[in-house]
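Here you get one chain, nothing else, as structure tokens; it is the form predicted on its own.
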Amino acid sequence: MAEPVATAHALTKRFAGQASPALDGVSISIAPGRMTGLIGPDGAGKTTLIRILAGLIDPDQGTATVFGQPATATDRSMIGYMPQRFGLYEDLSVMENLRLYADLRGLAPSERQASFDRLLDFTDLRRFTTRLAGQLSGGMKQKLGLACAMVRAPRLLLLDEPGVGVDPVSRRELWQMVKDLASDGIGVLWSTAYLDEAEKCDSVTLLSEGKAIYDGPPQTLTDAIKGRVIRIAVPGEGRRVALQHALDNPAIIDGTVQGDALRLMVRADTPVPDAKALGLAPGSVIEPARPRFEDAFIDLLGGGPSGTSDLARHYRVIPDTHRPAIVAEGLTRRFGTFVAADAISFTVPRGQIFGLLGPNGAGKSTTFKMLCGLLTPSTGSGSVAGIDLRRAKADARQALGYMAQKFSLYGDLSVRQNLNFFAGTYGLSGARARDAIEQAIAIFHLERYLGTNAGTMPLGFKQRLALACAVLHQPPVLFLDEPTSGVDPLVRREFWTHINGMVEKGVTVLVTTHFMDEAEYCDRATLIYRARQIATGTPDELKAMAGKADATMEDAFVALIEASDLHRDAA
């Protein structure tokens, strides 16, 4: 095997004011021409190891040595970085993003436009190249921050979560290109937060609390849980409950929904429960599951949280009012010539879930502040809980709790602030507010950052806070806008649990999602394209529009949105 082009041994570094190590003794190889993944919970590590691979920063012990020198030291040309939220120039064009990496990498004026030439057409932007970044899609924006990465041609790349935000068609044309380099003989490190895309790396380092816990082939990761994996289809409607029960069950350590059926995992050395003792109907059928990398990356963790959800215990039970509690008809939104959304309609009743699927800039968040009354519709009209947003939208504003896309909290203020303002916003004060506000600190855990900044907290601790605003006042409907993304898989069930313990106490949830495993907890999901809903139906319904009945709906995402190009061709 070549020599590998990066190296870290026994790395430890602390920062100042953690009780812990942030990397406490890692190892790592990045060999040439090979993928090499990098996962773990938030607050594992990966960024500051990958920081002191780019030579940004110095360990406090150990070594990191590139290309045969010390990290520092090494020939920053070399090097393509790509940091988790990549410092793109909105004000500047794609073209003069481009440029501008080229300036700041040395990049000689003669070698310059055969650089832009193979980039454009690597990233296929070449048809963007006058529009500003801050206009682009997210997958776009993540096309553009690689090809300003690799404006001199790297031997070693460093992707920290690349595909953050950006929707399933996006992160496979990612994912591709950047198989395509490691093909070319570069070395890249890829830290993910989707396990699909590591279980396709050709070895993995797990990083848990500053600990490299595992380092190998994910394969050999996946094999030691054979056997663990099981299936039991489950009516629509007990969905919820059934997982509830079955991982309250000890013999459970981790549970997912997955269409009409249920996806558990049995804890090691312990016989596979039978269906009375999960809680399900005599009768239940229970088959065995191909195990895949996220289950075993669950279990090596210790499993996933329990079934039952403290915050949905101490949630209120919203009355059935017998009417729909979100009304979407013929919603339009243009902006000047152009259509973001174009005649979306849908409703749902009360106490389920809706899923908003679609690729970056199809319209989704579009449709998203117009039922929250944050955009006028240029046509149609909606409710929520009722309200007629054309005509009150401040009350529907009090009757949802809405979770924006990016974190929209105030990063400069605490967290405590941040939730006495929160409370303060949905009216509540005096001993209801405190009440609210102490709840909300013990069910998300945030004892620990009431005096810390909201905006320098680890990025799955943002999106508990967020949540936790949203619902201080115990909303009927709920709007999540990509609540879980970035996140690991741990915090993603524990948010999951939140709102399926929320929905049987008769909450409405309106979500969108990149994660496809998410979207299979929807009661019924519609997917908007170029501004228009293609297809609409349970996520079992909407697999078999696509033809893809017993595939992933990750899969079906995929061949609907490609069949809708192939109609609009041939059209």
Partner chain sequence: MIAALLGPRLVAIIVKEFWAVLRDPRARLSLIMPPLIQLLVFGYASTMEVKHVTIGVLDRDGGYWSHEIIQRLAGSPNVQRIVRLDSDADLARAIDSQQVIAALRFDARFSADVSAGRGGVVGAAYDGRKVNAAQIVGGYVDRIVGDVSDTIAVAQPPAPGNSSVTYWFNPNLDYLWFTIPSLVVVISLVSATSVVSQSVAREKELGTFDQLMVSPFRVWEILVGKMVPPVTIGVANATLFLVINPLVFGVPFHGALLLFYPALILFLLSMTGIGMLISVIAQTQQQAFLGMFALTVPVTLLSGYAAPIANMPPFLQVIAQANPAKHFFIVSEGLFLKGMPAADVFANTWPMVVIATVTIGAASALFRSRLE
Given for the second form:
Amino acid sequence: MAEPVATAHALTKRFAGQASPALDGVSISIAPGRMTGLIGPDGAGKTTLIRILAGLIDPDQGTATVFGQPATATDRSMIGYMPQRFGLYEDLSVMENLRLYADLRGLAPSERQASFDRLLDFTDLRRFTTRLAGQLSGGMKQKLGLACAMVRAPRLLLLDEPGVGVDPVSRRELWQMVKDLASDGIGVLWSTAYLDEAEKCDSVTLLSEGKAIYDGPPQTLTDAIKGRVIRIAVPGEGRRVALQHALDNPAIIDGTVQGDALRLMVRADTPVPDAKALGLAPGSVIEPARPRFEDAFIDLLGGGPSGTSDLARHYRVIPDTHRPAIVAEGLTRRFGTFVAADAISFTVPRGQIFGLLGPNGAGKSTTFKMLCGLLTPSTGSGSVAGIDLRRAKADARQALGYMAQKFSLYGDLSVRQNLNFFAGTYGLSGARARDAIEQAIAIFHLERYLGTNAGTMPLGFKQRLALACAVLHQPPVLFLDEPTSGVDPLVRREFWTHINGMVEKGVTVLVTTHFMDEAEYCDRATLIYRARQIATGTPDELKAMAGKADATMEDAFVALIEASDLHRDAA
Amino acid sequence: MTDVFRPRRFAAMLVKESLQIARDPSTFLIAFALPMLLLFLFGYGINLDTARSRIGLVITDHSEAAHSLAGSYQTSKWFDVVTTGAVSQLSRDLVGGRISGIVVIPDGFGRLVAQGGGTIQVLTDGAAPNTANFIAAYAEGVRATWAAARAGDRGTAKPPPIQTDPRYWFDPELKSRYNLVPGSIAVVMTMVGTLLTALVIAREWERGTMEAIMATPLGMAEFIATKVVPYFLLGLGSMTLCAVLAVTVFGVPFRGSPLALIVIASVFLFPALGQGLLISALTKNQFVASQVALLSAFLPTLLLSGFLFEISSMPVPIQAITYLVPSRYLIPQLQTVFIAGDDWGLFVPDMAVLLGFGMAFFALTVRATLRRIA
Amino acid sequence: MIAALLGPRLVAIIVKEFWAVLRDPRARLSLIMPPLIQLLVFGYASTMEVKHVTIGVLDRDGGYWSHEIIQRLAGSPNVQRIVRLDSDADLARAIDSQQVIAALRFDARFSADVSAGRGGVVGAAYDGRKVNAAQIVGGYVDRIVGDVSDTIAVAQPPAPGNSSVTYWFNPNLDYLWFTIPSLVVVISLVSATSVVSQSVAREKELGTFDQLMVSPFRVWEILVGKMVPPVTIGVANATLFLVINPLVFGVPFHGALLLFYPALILFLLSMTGIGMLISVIAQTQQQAFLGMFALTVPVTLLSGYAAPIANMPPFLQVIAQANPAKHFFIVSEGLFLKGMPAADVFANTWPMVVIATVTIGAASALFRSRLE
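For comparison with the form predicted on its own, provide the form predicted together with its partner chain.
Below is the whole assembly, all chains and molecules, this chain first.
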């Protein structure tokens, strides 16, 4: 194997005021021509490790070496670094950003044109060279960030979570771009919370709470759980209940819904239980499934939560009014000449999960905002629990629980103060408020954070608190805007256990997500692309429409969008 | 490794900074709109010159002398006189702030004047001490002038044995605007220099571009230099605008040379920009930076620089603090170059102190902006 | 009890707004720092008096009368130092370099002229770059020269009349008696507007605004919730001042507190209405802060505190009518020093009611329209 372009040995870094070290004896080696994945949940130490390699932070102990020199004293013009927020000047145009970084990295003027041409073609940004970076979509910003990092062909490329908050199509394109680069002999370090990306790396380092808990090819890890992952078809309505029963079985340590089937992982050294033991209809076919890196990851962390949600157990039963819970009828929103959402229509009956899927900037958020009354539709109408929230009195919003995309609780208020505020917001007082709050604290394990400022908690707990606040008043309808963005798979499993449980009590959920495996939980979903609905149906129907019945949702998503592009180009 | 200075890289950063300035509306707000507002307020709003005051006049004497004196008050250019009613009514007006003082020409005034005396009573509103002083002095002035004129008519006038012959250099018409407007230019330059630059590095931190810049070969001293040059020019620009307005709109004389003014402003911008950059590098957050900048630059310039309040009149500990306020060394230079003329003997020592401040600020900024995130 | 009356929603938002101010370190900073700095600096540094001055003397005379005047000048409590000057060039240099603010010049024949009854003239040069301070020093010089002059004049017939001056409400004409009542205005104003101007902008910047909008709040509940803390904080600051004043500064308060507080609350309501407008327009906390700055500076300078309103050009006097601080300034000075009766307080309070109605109305209209 070739000499590594960068190595780190036994790095330890402790930040002032933090109980545990951000990095604790981590070593990593980045070989040229290979993709090295840096995997781990939020707060595991990924960013700290990358910054040390970029020479931006001094480690307390250990050494970081880049091109044979200490990381802080090496030739920076040979490092391409893309920070989490891309490092773009939003008030400069695409071309101005490129020129700036070309000069900063010392690209010879004679090579500039060739480099710009190559990168603009590569990133498909040629049409937008005069557009300000701030006006690009998330995916385009990311490509531009990458272009700026590579404007002078680097020998080492450090990418800090380039996939966060970006839709599957953009993520795939980005991955392909970087993959091509790596084949030119560049050493790439790609940090991510998406475990499907990790699976495609040549080698991964798995970080958890500052420690490297695995280092090696991803295949080794997935091979270790071979034979323990199973798939069971559950036709009809009962998937959520079936999953709950299965997860309550001690032999099952993890499970998800996959369209009309369940996907389960069996505890190590335990025989696969039969359908009866899992509470499934007799005769259900249990077939082996290909293990994924995510399964291996969860196995490494000790398995997911059990199947029963305490939140759901305490939730009231939402009475059936025999009317749809959410209705969108031709929702259209124009900003000037720009159409952000074009005639979006769907109906969600009581007690179902409905997914809004689509690339960044496609119109999901606009639709979401029109339905919950934050934005007035240009034409069309929407109603939630039978009420048009835009016109109804404030009281009508009582029917809604809302969890925003960005953490949107009061970061400077303590956890308890946030809970008190939201209880009061929804008219809970006295004993009712106290009971609801105590219950939420117990269910979401918030005890040890009660006096802490909500903003300083780890992301997983922030999201738990956000969900707790949204459901304190037990609303019949729940709006969740990317509720699991950036959190680790264990917390995501926990969230879906709660959501599934609440839905069984009659709650209706409208959800947006970039995790396509989560889209599998939806009863139905609609794919919005360029402001229009290009496909609507159950997850399996969507896969069928994409012509890939046995594929993942992500494959279906990409295929449907590509088909739509082809169709438009042809028209 | 920070490699040697490269002109091309430096120019690229300058272009970037200038584009950002041109595209950010808040730059123009701070560099041009706020300065105009301040100049306007100090040029028109704050007028410490004596003006007409409204007073009440009570005459309980019906002699010719009393009416003659009352006439002097009524025709005085300093007073608007209300002659209705008794002291009780006017004192209510005084409480209500409708008049600022009362002059009483008492019973028997005419008789006393005939005997060579004659005392009037002046009641003023002590709640406004400056106005009270002014009314006391001018009410007596009107009376004394009136008495002297009468004495002159009868040939009994005699000048006092010693008189003063006051000359107010540079500002013989005693216009407070002549020192307030140049002084407010100091406030403007502090604000533009410190507030704007306080925002710029903080903005790079806030938007995550600092990290990307640090990972390039650009040296940190070079980085700071690319921040200084455009804002230095912007500071000179807004100073020039203010100076032109001061002369053309507010009628302040300009007796020094433009060159001296530019040198003075340039030297001052050195510590002002340095202070802003230091704040920016330390706070890394635009909101905190703007608060710190206003508290540490604007307020001291307004209150502790000698612009509005005499430094020598302050308690000693506060006087000591004023030595740490850079604009303290700018105000005399500006006032001199505007209404007195070039006086390098006064300028040079102040400039030396300002350069010292500047070097200290920049040294601290470079230290605080070391190429490290944590 | 009160909680039950207001309903859980209103209580929740008021409590939350208070915590938002008290727990955010930045908000705490803007709560504590400005009043503290103003108290110290305005209280002690902002005096229009002129003390500790240095005066130059060019004594060509060296006789009895010049000596007498110089001695009295040196003995004046306002004069710190006398600098002897040797020539006219020296004198010019001393003033040009601002070593002295004023210089007296005695001719060679000064004492002789005075003794002979021919009348002597003292030349006095002042630094016009500090024209206000110079005029005040001019007053000191005139008084001392006049006193010396009077000792000579005793033999002559009595002065032809005089005026007896009484300073009402402030018999010793103590400048602090003017400063403290104005400070109550400025400090309550700054603390209230700095809190309110952040309130909506912070929610927008931190992304909590949408969350607030999808909850069952009515617009008026949000506005009330956001205005209660700043008004309370303004009232608390003013009260703190009323308590500290007799202990530290000893400025009398002759008026009725029952008149002071309603006027104060109306004043703060009208100011928070303007502050709320800024907050609704601003997209970030930084913009809101700059907006607050651009608001409070003119409001303070055009209140009558920095310079009398009567001295301003007529158009500014008209604008000043729309300034709540201008009205409350009169009330505060009046209640502290003059024991202003109710009728006068009302006369200066109703304009604040009008301003409050307009600004709060505008803020709520804008708030509704900005919901998009």
